[in-house]
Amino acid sequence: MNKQELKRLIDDRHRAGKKVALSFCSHVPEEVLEAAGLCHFRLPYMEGMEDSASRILINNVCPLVKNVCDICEDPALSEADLILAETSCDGKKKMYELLTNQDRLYFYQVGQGADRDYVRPLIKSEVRYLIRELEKRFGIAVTDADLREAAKRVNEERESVLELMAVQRAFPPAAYGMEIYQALEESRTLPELKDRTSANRRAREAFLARKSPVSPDARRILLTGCPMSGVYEKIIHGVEANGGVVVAIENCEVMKTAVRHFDTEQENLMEAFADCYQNTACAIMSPNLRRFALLRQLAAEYEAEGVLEVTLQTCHPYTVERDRIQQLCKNELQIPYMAVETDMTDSDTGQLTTRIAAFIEML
């Protein structure tokens, strides 16, 4: 999605009488925004933004943080009603404090101690704070019934992502990873959850209805690491132009988010929020045992022959965690592993392609 497309969507939603919220991280509870009747877009990356980061931030900052800064500051998106400033990443957390228009921001605090007693109460209190803020800011009421129905719709979308990704378990996979990811990128631009769910399921049926274009000899690659939106083309193309096929994408925009489930039958909805959102296999969590468990599961289910980890420059949580992921692949999963570090430009495409090609040839 580019800013002209998003501006059009914001204008369309306003004409339909709806408010628009933007967020940049899967820690933000989408169920609350849906229950409040907001049109919500989660934007890991956007193209064509004005360069605001260079006047606000130092140069040595994660490219994702720079892109989020550009999105928030771009005049074309000034009509968005709410920006969820989550504190998952220290770079983003401090960047949000420097933005020009603080009135649109709402800071959502994210707990990072995966095994600490405080995390569940923090999630529950932050959800309550968010509900109260939306009710106050937009003059609405968010009921338990609204939250349960919204959670059902969010669960449906998550399940549709898992169903779409599951076509890659076949031999050969039903599609190239690039096709899967582009289908997901397109569905994310739709303003309604039900439409995103339907789009994912239509894409799945289309892939299953045709003969697979993937060679039976293509090496099966599991992607992991940082958010992929700004770099997916050069990474996935590097794999699939050189004898590989991406069969699973653990990264934030795909499996890591979709495997969470909200128990809509739970009597205490705040407990259900804590159950769901504590189960986020993010590198900011310490210890991050859930990510290792998820990688074990995906490597087995998709019969991966190699793991390719993608980290963004100066993204310290994922970069530092690479060593333990490498040891997991070597000592336990016993499949080859390679890590690449990149940014959201095309300057390193040739070098990345060469390295990825050599990795796949080694397989």
Given for the second form:
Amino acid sequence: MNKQELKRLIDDRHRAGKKVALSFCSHVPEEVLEAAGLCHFRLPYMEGMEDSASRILINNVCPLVKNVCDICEDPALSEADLILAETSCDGKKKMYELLTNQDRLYFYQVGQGADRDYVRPLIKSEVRYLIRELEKRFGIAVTDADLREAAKRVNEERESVLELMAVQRAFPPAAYGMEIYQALEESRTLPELKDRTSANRRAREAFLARKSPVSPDARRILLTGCPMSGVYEKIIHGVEANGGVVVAIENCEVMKTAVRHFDTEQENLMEAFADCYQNTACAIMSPNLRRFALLRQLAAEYEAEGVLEVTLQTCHPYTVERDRIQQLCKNELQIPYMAVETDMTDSDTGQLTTRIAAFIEML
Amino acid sequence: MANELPQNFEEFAEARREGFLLMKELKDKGRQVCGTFCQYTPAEIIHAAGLKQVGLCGRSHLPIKTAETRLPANLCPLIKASFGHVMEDSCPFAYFSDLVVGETTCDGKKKMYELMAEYKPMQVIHLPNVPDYDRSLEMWVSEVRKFKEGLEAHFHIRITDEMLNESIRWNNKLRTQQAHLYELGKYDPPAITGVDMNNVTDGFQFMFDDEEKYRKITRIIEECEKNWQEGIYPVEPDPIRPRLIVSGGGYAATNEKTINVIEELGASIVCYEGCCGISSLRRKVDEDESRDPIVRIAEKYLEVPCAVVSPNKRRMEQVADTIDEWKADGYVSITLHSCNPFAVETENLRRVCAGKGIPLLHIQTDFTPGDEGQIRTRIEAFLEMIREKKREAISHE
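In place of the form predicted on its own, the structure of the form predicted together with its partner chain is requested.
Full complex below, order starting with the chain above.
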């Protein structure tokens, strides 16, 4: 998506009397935003932004943080009503503090682990604070019934992502990873949750209705690591033009978010929030046991033959966690593993392709 | 008395090296040691447990190569050096630590501790991200309590409220003295140089006899004040000498190319802010013993002005106040390569300084040689700019 399209969407929602919230992280509870009647986007990498990052930020910071900074500062998007500034990684949380329009921000606090005693109470209390904030800010009321209904829609969207990914379990997988990623990139930018769900389902049906274009000999690659929206083309192309096929994507744009489920039947809704968001396999969690469990599960379910980790430069949570992921693959899963580090430019495409090709050839 | 002063300072400057031997003696006597990294680690609890506390932040570029076999190269040198030392067993303080206490401050350290736990017994304290009483005190109290219980379990001891209360009183007393040391910089000319101020506070971490440590710092403060009253100054009075505040985190290993050069080039560092700086020292633990000591300890540490919390308004207010109180003409933020929290936040400091009409110099460096020349040139230009401003201000008076 480019900013003109997003601007059009924002204007369009405003005309329909809706407020628009932007977020950049899977820790932000979508159910709350949906229940508050907001149009909410968890934005992918956006091209064509005006450069603000080089003025505001130090140079050695993750390219995604720079992109989020550009998005939040871009005059074309100044009409968005709310930005969820979550305290996930250092780079992002500190960047949010430097943004010009602080009134448009709300800081949502994220815990640093999944299984400590404080984590569940913290999620519950932060969700309550967020609800109260939205009620105050937009003069609305968010009821339990609203939250339950919203959660059903969010669940459906998550399930549609899981089902779309699941077409890759077949031999050969029903689609190229590139097709799946592109379908998800497109559906993510639809303004309504139910439209995102239908788009994912349509994509799935289209893949299943045709004969798979993927060679039965293609090596099955599990992608893991940082958000890949700004780099997926060169990475997935590197895999799929060199005898591989991406069968699963373990990152927060795809599986980390989609595997979470909100129990809409749970009597105490706050408990349901805690269950759902505690189960976030993000590298800012220490230790991040859920990611190890998720990788084990996906490697088995998708019968991966190789694990390719993609990290963005200066993303400390994921780059430091690499060591243990490598051990998991090597010692426990016994699946070949390779890590590549990249950024949003094209300058490393050749080198990346060579390394990925060599990795696949070795499998 | 005055000619004894340098000797006292020397003692602090050498404390780290001497500390190796002291620590060995303590260990031989059966004392147990807790290695720490961060201002957030509640010293009151470690002290109450009868443990000796020592700082483990790495300062050498030597173990970095070893660390990079497991850590990414693009990571803060302090994190890599600290981890490399543990991998190599090349830091006596880490070697002698019975327990290492980490905290989830920055992303790099937090994730590194997961690997360090393969080498040393560790406890990691989780920190709040939003420094807000309503939203974060409860989780933070739960973590501080968990830390206390963790020490009790690890060392098979019991830490009573009485022990905590006594420790709180003692640490408040010690902290007040440390704050006084920084307050010597409020004089014009300052009653202590910034390099000596730093040597004393840094050396402090490696002196393990509490009473003696307190006596020594008290004596230094008294002597400095007495000298100043008698007109004996550590630097010549000079109306255009730049008065600077230095801030940042974990840059002790870069002193020779940063703070030493600043003073060598004729400026005075009048105060330090940030990690180990003035704000943490002035905020005491409430001594009202009718309240739960763990809650009181947590309250103090919720206000640590570290760059890892967001939004960090409290730090910005403290910076603004410190500039006024110490009458600073300039601000130097020293950050280590890849330290996202302090480096990104420097932009916010720059804005606070701009609001106060003073310039900020941001030095990003690491533990390897090579950038001394470039840093020196930038410091020179920065100081010249401040002197020019001060000259102008005087000529307008």
